[in-house]
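The form predicted on its own is given below as one chain in structure tokens.
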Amino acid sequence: MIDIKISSEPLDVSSCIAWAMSPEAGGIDVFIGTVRNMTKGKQVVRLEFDAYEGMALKEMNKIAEDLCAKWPVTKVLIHHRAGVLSVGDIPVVIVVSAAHRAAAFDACRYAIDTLKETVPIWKKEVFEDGEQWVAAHP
């Protein structure tokens, strides 16, 4: 099962984890991305995420399908925010459940790494003294 979403509303981590629960799953791996307060020594005021939603959803679904083909996972959830986020807000939640922990860990890491490389969601960092669009990669 796959659950993919882009939302302008806050992401509900508890609901995401609850969705991934399954009697077949012996492990659930969760990645929660948060807006940090500093980037390269500069104070972050907020982040702004802009998505090409139709293409982003297709790419997110492709990631989920690919990892389902690579690992024996039970459920995959990938949710991403769009819009303006403050320090401490959650822009991305990825939850992967599997019978065994190794598959859940590996698939979850693959999901976030691939999302940052291929999904058309752009991030603008707004600082106290300016702003810049940044690449998805660290």
Second form
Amino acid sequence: MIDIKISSEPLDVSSCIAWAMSPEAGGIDVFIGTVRNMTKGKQVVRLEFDAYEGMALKEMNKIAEDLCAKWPVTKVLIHHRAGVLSVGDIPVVIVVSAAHRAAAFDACRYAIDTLKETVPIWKKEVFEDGEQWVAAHP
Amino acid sequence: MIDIKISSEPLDVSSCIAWAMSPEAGGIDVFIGTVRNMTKGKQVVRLEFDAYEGMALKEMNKIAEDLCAKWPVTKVLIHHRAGVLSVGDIPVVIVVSAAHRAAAFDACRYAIDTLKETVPIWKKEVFEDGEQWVAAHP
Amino acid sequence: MKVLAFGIAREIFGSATVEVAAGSASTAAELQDVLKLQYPRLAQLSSFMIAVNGEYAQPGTTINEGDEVAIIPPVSGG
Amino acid sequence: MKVLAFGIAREIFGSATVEVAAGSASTAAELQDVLKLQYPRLAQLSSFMIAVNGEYAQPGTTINEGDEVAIIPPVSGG
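In place of the form predicted on its own, output the structure of the form predicted in complex with another copy of the chain.
Let's see the whole complex now, leading with the same chain.
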């Protein structure tokens, strides 16, 4: 089972985990991204996320399906925020449950690594004295 | 920062995660063990956990300290249940926050792998028609 | 042809969409070239991709009338 | 000497502690041998360790009066 979402509301980690619990699962791995206060020594004021929502949902779904083909997992959830986030807020939650923990760990890590490479979502870091779109320039 | 606990009460995943959140952390990896309904094709009625509590806490603390020496992590939490658990209950929660996700994933996985090898806690699986201490016999 | 823009591309265009003359680009690679000529700041990006109907395009992917076309600067979600 | 027992060892002993004659075992390895003689079912386990004062003992670890001694069957937490 797969649950994919892009949300302009705060992500609720507890309900994400509750969704992924299952009597067939022996282990759940959860990755929670959080907004850090510093980037390369500069204080972060806020992050702004832009998403090409239709395509991003498709790509997130591809990740979940690929992962179900690669590992014996029970449930996969990938939720991502859009909009403006502050330090400590949660841009992304990934939850993978599986009968055995190795699959849950491997699949969860694959999901966040691939999401950062393929899903059309963009993050602008806003500092006291400027801003930048992450990864835009060499 | 390290938080280690053996509890006879249900583990509260949300408060475990809340404790590990930090403005310096960019990623949190959470491992949640859950009681599966089946072991080798047999229906599980319940699990009973026995712990050598003083030594188990020492060993859990060693894991957390080793992990802080090996990886640049921000906070580490390892909570384990004692007592009788039913299908779907949570025997163990491990939470690791770190500036970068690779450290959080590696350290969290190290923690559960090592816990299963070294921490003096024992699990008896109770079935409809019998019971066994896991791993006791070859 | 209307091209959707996100992230830094939207700032470079100054708009969420940009109009490219119909017939000036029939493949993704041609569209990249046309856009780089019109908006030299795009050439300074680490890279950028074209998506057609919500899928990453190959350089030779053809663009047909009515396709949803978007410019995808380096992604940075998560 | 009083030896604490957990998990399957407690079931084998039928009790949470077992008494071993003082002086019959001065190292962890000797204690393992004495226990295996007294309780043959211990020899059927995958393995078992001795802990002294809450730390895993090496075979040559000496056991002194007043030490907290425990038998550790194969662990299965998590």
